[in-house]
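A single chain comes next, written as C-alpha coordinates; it is the form predicted on its own.
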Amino acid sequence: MSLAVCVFCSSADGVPGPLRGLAADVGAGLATRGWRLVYGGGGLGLMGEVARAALAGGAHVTGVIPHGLAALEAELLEVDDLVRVDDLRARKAAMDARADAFLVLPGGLGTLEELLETLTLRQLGVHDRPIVLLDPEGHWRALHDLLDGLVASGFASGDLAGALPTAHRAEEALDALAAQVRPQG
(Lines of atoms letter the chains of each structure in order from A and count residues from 1; the text may use other names and numbers.)
(Lines give C-alpha, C1' and ligand atoms only; values in the text may rest on other atoms or scores of the structure.)
Protein backbone atom coordinates (compact mmCIF):
# COMPACT_ATOMS: atom_id res chain seq x y z
CA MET A 1 0.00 0.00 0.00
CA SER A 2 1.39 3.40 -0.96
CA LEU A 3 0.45 5.41 2.09
CA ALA A 4 0.52 9.21 1.81
CA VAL A 5 1.91 10.59 5.06
CA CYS A 6 1.47 14.27 5.82
CA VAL A 7 4.37 15.49 7.95
CA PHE A 8 3.98 18.62 10.05
CA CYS A 9 7.25 20.07 11.38
CA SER A 10 9.42 23.13 11.77
CA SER A 11 10.66 25.20 8.86
CA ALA A 12 13.04 27.12 11.17
CA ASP A 13 16.60 26.91 9.92
CA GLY A 14 18.26 27.00 13.36
CA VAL A 15 16.99 23.58 14.51
CA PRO A 16 19.65 21.48 16.30
CA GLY A 17 21.49 18.73 14.43
CA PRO A 18 19.97 15.71 16.21
CA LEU A 19 16.46 16.78 15.21
CA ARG A 20 17.64 17.29 11.64
CA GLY A 21 18.92 13.71 11.67
CA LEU A 22 15.57 12.54 13.00
CA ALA A 23 13.78 14.35 10.18
CA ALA A 24 16.12 12.76 7.61
CA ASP A 25 15.37 9.36 9.16
CA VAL A 26 11.65 10.00 8.65
CA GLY A 27 12.15 10.86 4.99
CA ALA A 28 14.37 7.84 4.41
CA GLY A 29 11.92 5.61 6.28
CA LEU A 30 9.01 6.80 4.15
CA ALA A 31 10.99 5.99 1.01
CA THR A 32 12.04 2.56 2.28
CA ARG A 33 8.40 1.65 2.90
CA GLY A 34 7.33 2.91 -0.52
CA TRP A 35 5.19 5.61 1.08
CA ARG A 36 4.57 9.12 -0.24
CA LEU A 37 5.37 12.36 1.58
CA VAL A 38 3.00 15.31 1.74
CA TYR A 39 4.52 18.32 3.47
CA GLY A 40 4.66 22.12 3.57
CA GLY A 41 6.86 22.56 0.50
CA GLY A 42 9.79 24.36 2.14
CA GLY A 43 13.47 23.58 1.92
CA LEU A 44 14.53 24.85 5.36
CA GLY A 45 14.61 23.28 8.81
CA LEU A 46 13.11 19.89 9.52
CA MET A 47 10.76 20.38 6.59
CA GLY A 48 13.62 20.43 4.12
CA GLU A 49 15.43 17.53 5.80
CA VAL A 50 12.39 15.24 5.58
CA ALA A 51 11.76 16.11 1.94
CA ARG A 52 15.36 15.80 0.74
CA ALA A 53 15.79 12.42 2.44
CA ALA A 54 12.50 11.15 1.02
CA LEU A 55 13.50 12.29 -2.47
CA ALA A 56 16.97 10.74 -2.13
CA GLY A 57 15.32 7.43 -1.24
CA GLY A 58 12.98 7.56 -4.22
CA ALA A 59 9.75 8.52 -2.44
CA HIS A 60 7.14 10.58 -4.23
CA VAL A 61 7.08 14.01 -2.57
CA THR A 62 4.30 16.57 -2.74
CA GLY A 63 5.01 20.01 -1.32
CA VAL A 64 2.24 22.51 -0.66
CA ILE A 65 3.32 26.11 -0.14
CA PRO A 66 1.54 29.46 -0.03
CA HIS A 67 2.76 32.01 -2.58
CA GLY A 68 3.68 34.40 0.22
CA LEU A 69 5.95 31.84 1.95
CA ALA A 70 7.74 30.50 -1.13
CA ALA A 71 10.79 32.73 -0.58
CA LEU A 72 10.65 32.76 3.22
CA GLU A 73 10.57 28.96 3.50
CA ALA A 74 12.82 28.44 0.43
CA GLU A 75 10.36 26.32 -1.55
CA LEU A 76 11.95 23.06 -2.64
CA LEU A 77 11.62 22.94 -6.42
CA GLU A 78 12.98 19.39 -6.71
CA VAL A 79 9.80 17.79 -5.32
CA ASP A 80 7.63 15.66 -7.61
CA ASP A 81 4.61 17.91 -7.18
CA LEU A 82 4.81 21.49 -5.93
CA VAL A 83 1.37 22.89 -5.22
CA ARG A 84 1.24 26.66 -4.77
CA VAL A 85 -1.76 27.97 -2.85
CA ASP A 86 -3.00 31.37 -1.74
CA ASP A 87 -2.64 31.12 2.04
CA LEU A 88 -2.03 28.92 5.08
CA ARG A 89 -5.66 27.78 5.25
CA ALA A 90 -5.50 26.59 1.66
CA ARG A 91 -2.17 24.87 2.43
CA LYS A 92 -3.71 22.86 5.26
CA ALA A 93 -6.72 21.93 3.15
CA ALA A 94 -4.53 20.79 0.26
CA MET A 95 -2.26 18.75 2.55
CA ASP A 96 -5.25 17.22 4.34
CA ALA A 97 -6.90 16.24 1.04
CA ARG A 98 -3.78 14.31 0.02
CA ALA A 99 -3.05 12.56 3.35
CA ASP A 100 -3.80 9.07 4.61
CA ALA A 101 -2.03 9.69 7.94
CA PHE A 102 -0.28 12.45 9.89
CA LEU A 103 3.14 12.47 11.52
CA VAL A 104 4.10 15.44 13.68
CA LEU A 105 7.72 16.28 14.49
CA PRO A 106 8.85 19.11 16.76
CA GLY A 107 7.91 22.56 15.58
CA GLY A 108 6.60 25.95 16.56
CA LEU A 109 3.25 27.70 16.40
CA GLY A 110 2.49 26.67 12.82
CA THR A 111 3.14 23.01 13.58
CA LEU A 112 1.08 23.23 16.76
CA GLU A 113 -1.80 24.86 14.90
CA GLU A 114 -1.74 22.17 12.18
CA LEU A 115 -1.68 19.42 14.80
CA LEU A 116 -4.53 20.91 16.84
CA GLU A 117 -6.77 21.35 13.81
CA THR A 118 -6.10 17.80 12.65
CA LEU A 119 -6.74 16.43 16.15
CA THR A 120 -9.92 18.51 16.51
CA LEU A 121 -11.29 17.22 13.22
CA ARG A 122 -10.53 13.67 14.32
CA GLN A 123 -12.27 14.21 17.67
CA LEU A 124 -15.32 15.58 15.82
CA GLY A 125 -15.42 12.49 13.59
CA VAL A 126 -14.57 14.38 10.40
CA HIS A 127 -11.77 11.89 9.77
CA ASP A 128 -10.35 8.77 11.39
CA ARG A 129 -6.83 8.90 10.01
CA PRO A 130 -3.94 8.20 12.37
CA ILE A 131 -1.92 10.96 14.00
CA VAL A 132 1.43 10.16 15.61
CA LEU A 133 3.84 12.47 17.41
CA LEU A 134 7.56 11.91 16.92
CA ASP A 135 9.11 13.38 20.03
CA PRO A 136 12.50 12.07 21.17
CA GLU A 137 13.24 14.97 23.51
CA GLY A 138 9.89 15.75 25.19
CA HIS A 139 8.97 18.69 22.93
CA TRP A 140 5.26 17.81 23.09
CA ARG A 141 5.12 16.79 26.80
CA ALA A 142 3.36 20.03 27.81
CA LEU A 143 0.75 19.43 25.09
CA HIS A 144 -0.09 16.02 26.56
CA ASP A 145 -0.43 17.68 29.98
CA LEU A 146 -2.72 20.36 28.53
CA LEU A 147 -4.91 17.78 26.79
CA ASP A 148 -5.18 15.73 29.99
CA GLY A 149 -6.17 18.93 31.82
CA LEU A 150 -8.89 19.73 29.29
CA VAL A 151 -10.39 16.29 29.81
CA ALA A 152 -10.05 16.47 33.63
CA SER A 153 -11.78 19.86 33.74
CA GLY A 154 -14.66 18.73 31.51
CA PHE A 155 -13.76 20.88 28.51
CA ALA A 156 -13.08 17.82 26.38
CA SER A 157 -14.20 14.23 26.48
CA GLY A 158 -12.27 11.04 26.02
CA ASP A 159 -8.57 10.48 26.17
CA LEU A 160 -7.16 13.23 23.98
CA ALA A 161 -3.55 12.58 24.91
CA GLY A 162 -4.13 8.88 24.23
CA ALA A 163 -5.35 9.83 20.75
CA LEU A 164 -1.82 11.10 20.08
CA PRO A 165 0.56 8.18 20.41
CA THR A 166 4.13 9.35 20.85
CA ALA A 167 7.20 7.70 19.37
CA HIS A 168 10.84 8.46 20.10
CA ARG A 169 12.46 7.14 16.91
CA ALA A 170 11.51 7.49 13.26
CA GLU A 171 10.93 3.77 12.66
CA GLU A 172 8.80 3.53 15.80
CA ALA A 173 6.64 6.41 14.54
CA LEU A 174 6.24 4.88 11.08
CA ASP A 175 5.36 1.51 12.63
CA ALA A 176 2.72 3.26 14.78
CA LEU A 177 1.18 4.82 11.67
CA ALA A 178 1.20 1.50 9.82
CA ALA A 179 -0.53 -0.21 12.76
CA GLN A 180 -3.37 2.34 12.73
CA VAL A 181 -4.08 2.62 9.02
CA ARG A 182 -7.31 0.98 7.96
CA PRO A 183 -7.26 -0.85 4.62
CA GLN A 184 -9.13 1.06 1.90
CA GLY A 185 -12.12 -0.48 0.16
Given for the second form:
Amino acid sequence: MSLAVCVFCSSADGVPGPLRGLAADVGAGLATRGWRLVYGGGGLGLMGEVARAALAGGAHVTGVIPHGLAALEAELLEVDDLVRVDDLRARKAAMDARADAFLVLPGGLGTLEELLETLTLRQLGVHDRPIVLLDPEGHWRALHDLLDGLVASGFASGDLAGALPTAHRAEEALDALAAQVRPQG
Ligand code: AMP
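The form predicted together with adenosine monophosphate (AMP) is what I need now, so please give it after the form predicted on its own.
What follows is the entire complex, opening with the chain shown before.
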Protein backbone atom coordinates (compact mmCIF):
# COMPACT_ATOMS: atom_id res chain seq x y z
CA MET A 1 0.00 0.00 0.00
CA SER A 2 1.32 3.48 -0.82
CA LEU A 3 2.25 6.02 1.82
CA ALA A 4 -0.73 7.78 3.43
CA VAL A 5 0.06 11.35 4.44
CA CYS A 6 -2.27 13.07 6.89
CA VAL A 7 -2.34 16.80 6.20
CA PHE A 8 -3.43 19.26 8.90
CA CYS A 9 -4.06 22.81 7.68
CA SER A 10 -6.38 25.79 7.71
CA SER A 11 -10.05 25.60 6.86
CA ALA A 12 -10.34 29.41 6.77
CA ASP A 13 -11.51 30.85 3.49
CA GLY A 14 -9.65 34.15 3.63
CA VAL A 15 -6.14 32.71 3.41
CA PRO A 16 -3.90 34.59 0.94
CA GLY A 17 -3.07 33.26 -2.51
CA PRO A 18 0.57 32.20 -2.03
CA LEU A 19 -0.38 29.80 0.76
CA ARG A 20 -3.19 28.43 -1.41
CA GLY A 21 -0.60 27.74 -4.11
CA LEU A 22 1.57 26.01 -1.54
CA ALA A 23 -1.35 23.81 -0.50
CA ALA A 24 -2.07 22.93 -4.12
CA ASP A 25 1.62 22.03 -4.59
CA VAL A 26 1.29 19.58 -1.71
CA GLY A 27 -1.73 17.89 -3.27
CA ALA A 28 -0.06 17.69 -6.67
CA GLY A 29 3.20 16.43 -5.10
CA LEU A 30 1.39 13.66 -3.24
CA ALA A 31 -0.24 12.55 -6.47
CA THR A 32 3.05 12.62 -8.40
CA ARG A 33 4.63 10.32 -5.82
CA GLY A 34 1.69 7.94 -5.86
CA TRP A 35 0.98 8.70 -2.21
CA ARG A 36 -2.44 8.95 -0.57
CA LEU A 37 -3.97 11.96 1.19
CA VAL A 38 -5.85 11.75 4.47
CA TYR A 39 -7.40 15.02 5.54
CA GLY A 40 -10.37 16.66 7.25
CA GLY A 41 -12.78 16.31 4.34
CA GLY A 42 -13.65 19.96 3.84
CA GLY A 43 -13.68 22.01 0.66
CA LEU A 44 -12.68 25.38 2.11
CA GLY A 45 -9.34 27.12 2.63
CA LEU A 46 -6.04 25.29 2.39
CA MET A 47 -7.80 22.00 3.13
CA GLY A 48 -9.82 22.33 -0.04
CA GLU A 49 -6.77 23.33 -2.09
CA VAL A 50 -4.74 20.31 -1.01
CA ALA A 51 -7.57 17.88 -1.65
CA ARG A 52 -8.64 19.26 -5.04
CA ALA A 53 -5.05 19.25 -6.32
CA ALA A 54 -4.49 15.72 -5.03
CA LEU A 55 -7.67 14.51 -6.75
CA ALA A 56 -6.78 16.33 -9.98
CA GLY A 57 -3.43 14.53 -9.97
CA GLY A 58 -5.06 11.16 -9.42
CA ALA A 59 -4.14 10.62 -5.75
CA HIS A 60 -6.40 8.57 -3.52
CA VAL A 61 -8.05 10.95 -1.06
CA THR A 62 -9.73 10.09 2.23
CA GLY A 63 -11.77 12.86 3.86
CA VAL A 64 -12.84 12.53 7.49
CA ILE A 65 -15.50 14.98 8.59
CA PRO A 66 -17.88 15.24 11.55
CA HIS A 67 -21.59 15.18 10.60
CA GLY A 68 -22.05 18.59 12.19
CA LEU A 69 -19.32 20.22 10.09
CA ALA A 70 -20.27 18.79 6.70
CA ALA A 71 -22.15 21.90 5.61
CA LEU A 72 -20.04 24.43 7.50
CA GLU A 73 -16.78 23.18 6.00
CA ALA A 74 -18.29 22.37 2.57
CA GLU A 75 -17.42 18.66 2.61
CA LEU A 76 -15.83 17.48 -0.62
CA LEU A 77 -18.11 14.78 -2.00
CA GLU A 78 -15.77 13.81 -4.83
CA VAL A 79 -13.13 12.24 -2.53
CA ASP A 80 -12.48 8.51 -2.92
CA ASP A 81 -13.35 7.70 0.65
CA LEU A 82 -15.63 9.98 2.68
CA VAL A 83 -15.69 9.03 6.36
CA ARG A 84 -18.37 10.74 8.44
CA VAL A 85 -17.81 10.70 12.18
CA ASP A 86 -19.60 12.06 15.24
CA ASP A 87 -17.23 14.77 16.44
CA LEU A 88 -13.77 16.33 16.25
CA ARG A 89 -12.21 13.74 18.57
CA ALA A 90 -13.48 10.93 16.41
CA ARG A 91 -12.16 12.76 13.36
CA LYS A 92 -8.67 12.99 14.80
CA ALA A 93 -8.73 9.32 15.75
CA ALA A 94 -9.94 8.28 12.29
CA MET A 95 -7.29 10.39 10.57
CA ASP A 96 -4.57 9.08 12.89
CA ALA A 97 -5.59 5.47 12.28
CA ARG A 98 -5.10 5.95 8.53
CA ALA A 99 -1.83 7.95 8.57
CA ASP A 100 1.75 6.86 7.94
CA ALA A 101 3.10 10.41 8.31
CA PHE A 102 1.89 13.93 9.16
CA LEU A 103 2.33 17.16 7.26
CA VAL A 104 1.27 20.43 8.87
CA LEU A 105 0.67 23.64 6.91
CA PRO A 106 -0.33 27.01 8.35
CA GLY A 107 -3.63 26.93 10.18
CA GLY A 108 -5.61 28.11 13.17
CA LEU A 109 -6.87 26.58 16.39
CA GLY A 110 -7.95 23.29 14.82
CA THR A 111 -4.61 22.76 13.08
CA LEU A 112 -2.71 23.71 16.23
CA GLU A 113 -4.76 21.30 18.32
CA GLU A 114 -4.22 18.44 15.86
CA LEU A 115 -0.49 19.16 15.65
CA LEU A 116 -0.02 19.31 19.43
CA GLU A 117 -1.85 16.05 20.04
CA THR A 118 0.17 14.28 17.35
CA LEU A 119 3.43 15.72 18.71
CA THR A 120 2.51 14.88 22.32
CA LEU A 121 1.72 11.27 21.44
CA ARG A 122 5.00 11.01 19.59
CA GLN A 123 6.98 12.42 22.53
CA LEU A 124 5.25 9.86 24.77
CA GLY A 125 6.31 7.07 22.43
CA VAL A 126 2.76 6.16 21.43
CA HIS A 127 3.87 6.42 17.81
CA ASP A 128 7.04 7.21 15.88
CA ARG A 129 5.62 8.50 12.63
CA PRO A 130 7.22 11.61 11.12
CA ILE A 131 5.74 15.08 11.52
CA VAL A 132 6.94 17.83 9.18
CA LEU A 133 5.90 21.48 9.10
CA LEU A 134 5.55 23.21 5.75
CA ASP A 135 5.92 26.82 6.72
CA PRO A 136 7.63 29.22 4.30
CA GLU A 137 6.47 32.38 6.10
CA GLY A 138 7.22 31.61 9.75
CA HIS A 139 3.58 31.02 10.72
CA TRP A 140 4.65 28.48 13.37
CA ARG A 141 7.77 30.35 14.59
CA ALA A 142 6.08 31.36 17.85
CA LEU A 143 5.19 27.72 18.46
CA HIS A 144 8.83 26.70 18.07
CA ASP A 145 9.79 29.43 20.55
CA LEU A 146 7.14 28.22 22.98
CA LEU A 147 8.37 24.62 22.73
CA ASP A 148 12.01 25.71 23.25
CA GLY A 149 10.86 27.71 26.28
CA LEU A 150 9.07 24.70 27.79
CA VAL A 151 12.25 22.65 27.51
CA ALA A 152 14.49 25.47 28.81
CA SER A 153 12.32 25.93 31.88
CA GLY A 154 12.18 22.22 32.62
CA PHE A 155 8.48 21.72 31.92
CA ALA A 156 9.22 19.46 28.96
CA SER A 157 12.17 17.39 27.88
CA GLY A 158 13.75 16.30 24.65
CA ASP A 159 14.25 18.25 21.47
CA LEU A 160 10.62 19.26 20.94
CA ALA A 161 11.26 21.84 18.26
CA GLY A 162 13.69 19.44 16.58
CA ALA A 163 10.89 16.90 16.39
CA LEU A 164 9.12 19.31 14.06
CA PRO A 165 11.44 19.90 11.10
CA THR A 166 10.34 22.80 8.94
CA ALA A 167 10.31 22.83 5.15
CA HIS A 168 9.78 25.85 2.92
CA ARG A 169 8.56 24.20 -0.25
CA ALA A 170 6.14 21.36 -0.85
CA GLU A 171 8.71 19.09 -2.49
CA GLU A 172 11.15 19.69 0.36
CA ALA A 173 8.44 18.74 2.87
CA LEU A 174 7.53 15.55 1.02
CA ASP A 175 11.23 14.62 0.71
CA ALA A 176 11.60 15.16 4.48
CA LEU A 177 8.68 12.81 5.15
CA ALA A 178 10.05 10.19 2.76
CA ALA A 179 13.44 10.33 4.49
CA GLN A 180 11.89 9.70 7.91
CA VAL A 181 9.31 7.05 7.16
CA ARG A 182 10.31 3.60 8.34
CA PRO A 183 9.91 0.76 5.89
CA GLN A 184 6.71 -1.21 6.51
CA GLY A 185 6.69 -4.81 7.66
P1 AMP B 1 -8.38 25.59 11.59
O2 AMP B 1 -6.92 25.38 11.64
O3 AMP B 1 -8.92 26.22 12.86
O4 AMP B 1 -8.86 26.27 10.35
O5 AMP B 1 -9.05 24.16 11.61
C6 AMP B 1 -8.60 23.14 10.77
C7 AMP B 1 -9.52 21.97 10.94
O8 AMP B 1 -9.46 21.52 12.29
C9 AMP B 1 -10.98 22.30 10.63
O10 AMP B 1 -11.50 21.29 9.80
C11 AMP B 1 -11.65 22.27 12.00
O12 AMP B 1 -12.93 21.70 11.92
C13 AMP B 1 -10.77 21.37 12.81
N14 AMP B 1 -10.79 21.69 14.22
C15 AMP B 1 -11.16 22.86 14.80
N16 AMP B 1 -11.04 22.75 16.14
C17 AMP B 1 -10.62 21.49 16.38
C18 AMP B 1 -10.33 20.75 17.56
N19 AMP B 1 -10.44 21.28 18.78
N20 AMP B 1 -9.91 19.45 17.42
C21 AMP B 1 -9.78 18.89 16.22
N22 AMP B 1 -10.04 19.53 15.07
C23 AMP B 1 -10.46 20.81 15.16
